[in-house]
Amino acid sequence: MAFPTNDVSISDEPKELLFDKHVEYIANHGNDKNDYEYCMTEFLRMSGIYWGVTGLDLMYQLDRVNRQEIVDFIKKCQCPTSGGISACEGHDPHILYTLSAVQILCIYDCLEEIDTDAIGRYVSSLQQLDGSFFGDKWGEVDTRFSFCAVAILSLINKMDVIDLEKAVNFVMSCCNSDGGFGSKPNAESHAGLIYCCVGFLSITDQLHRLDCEKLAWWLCERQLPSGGLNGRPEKLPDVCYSWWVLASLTIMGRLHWISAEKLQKFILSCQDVETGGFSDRTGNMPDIFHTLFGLGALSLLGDKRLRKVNPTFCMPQYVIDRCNVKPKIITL
């Protein structure tokens, strides 16, 4: 080959979803509060809970974790001043962790446990004059935060607190000539940020702004000979991009443009046969982040042992239906 591909070798085993091992892996995650990994991931604890709760719900096993303990933790993390929610007690609130908390409470059907009016004010306070959003009071701008903003507001039914037209215009200003999106205007296209922007447009009913043919082709080129998907050209495949790429293609009605069989084989090869859980690539250590997105991708591919997942929110579809939220998808 004139241009060698940066890829990995995968094993042929396992060939099926290690369902029970994954349930145990997630249910036991974080039980040892003295564990090094637990202590070192305090800064993203709220998202870790979202990844675990959602993964268990996709496997019909939500009762394996303590609902009240989780709800009480979220309530302690809501800032009484700003209204935002932090990753952990004593940390600054951030729009990422505010979304994770809202998603958890929607899954548990108990949004009333927090002050949603304060959350609406918090999200509104982060919007800038150009329509972009800060992630928190420190001022970082990223299209991830635009997605978080509209995802939060749609779930709590307060979309009217922001300037939606400006928000849409900012996201579209981040669209590149290859059809993809970056973190801000003129930034490199990246599959994770494409998911955020496509999801944003799905929530705001603006999918007609996309050049779907060009963007879907760019996303399909992320599939490597191993079957795995990468996030940018020349990068290694990673299980989490199975979600970012597949969800984007699903929203655009083009899931069938990639080899589902090869991708499923790659995802299954990233399972830990001893402990359960998914890693980023075959043979690596599993973690809760890749476990959710591995399960989510398999759900999009139609695994019958899993609940149907919503491609815009990465939440069980029945929860989105219960919340009466209607993100748009393109049907070909």
Ligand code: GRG
Second form
Amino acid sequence: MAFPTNDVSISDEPKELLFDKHVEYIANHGNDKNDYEYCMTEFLRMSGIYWGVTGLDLMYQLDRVNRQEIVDFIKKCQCPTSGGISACEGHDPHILYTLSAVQILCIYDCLEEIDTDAIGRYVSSLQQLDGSFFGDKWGEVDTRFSFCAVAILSLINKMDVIDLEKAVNFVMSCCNSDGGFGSKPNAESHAGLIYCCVGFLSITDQLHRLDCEKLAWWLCERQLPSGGLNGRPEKLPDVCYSWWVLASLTIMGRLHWISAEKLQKFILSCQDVETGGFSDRTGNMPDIFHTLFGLGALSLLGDKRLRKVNPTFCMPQYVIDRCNVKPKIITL
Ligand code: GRG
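Next, report the structure of the form predicted together with geranylgeranyl diphosphate; the form predicted alone has already been given.
Shown next: the complete complex, the earlier chain at its head.
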């Protein structure tokens, strides 16, 4: 007896990337500071700016937003005591928003605008004795934060402020018998966290620690008949997993293990033909998070209208090259 699959049906349209609409969607995002959705997302504003700026740069349209305004905003969000950066003025610093801020400044080629020594001290202060990282002073541990730590430190060229061997051992202790990774030891494998752990190993030159055959098999099983990818078994497909899964497969040299054609069709069906932007699934409301990860995945699939994206950092490849950072990928 066949098991029913949790999936969606997708429309055949649109078949093309609605390039100009997406540029307008991102460029106008946040113009109305009283917009309900904009107000409700204040707690993740710094990442929202990273998603928008990166999306625009992938479309060769970086000049559509005000660089000086963004850089001034980031400077106001660096905490003079801890050195960490917050999502928004008046909020507590967190490693997630510190990474987003560093990524934006790398895209703008102006890391010197903030105190990177203080950022190094902040990241180092969050490392625990077992090698894991807190996200902030409140003490949540998650492999997302291990990724953020090494991504930040490699971009600011201060990897030596942490105990790298312990950091690697902690991430490897989160590897499950299915080849995947969870948020902490013995936690369920999840595509988002697999991306974080594979990205972590790519930055720290430890990809040989992976069981690539097993992990890539688990990842390609995320593709559903609709062509979309889910984040774990039995879940619905979502455009953001096009990024988390595809980037991980790309780093492992196994992008061809899924059907690119079907995935592309799924992603294109999640575009909003009126407003621009991508949603999680066909017919839903678009948002800036899914818009970046839709564009990022299309770039990994080789869309010629987009700049090449780096699979480890989700930043334009030319920026990673300019920063002289060399995350590893496996070539088969
Ligand atoms: C620089 C690209 C970049 C990322 C920074 C924070 C981070 C590192 C990565 C996050 C990875 C992650 C955990 C992604 C998953 C996000 C998501 C949509 C989670 C939803 O989880 P559930 O359980 O959804 O609500 P499912 O799909 O499992 O039902």
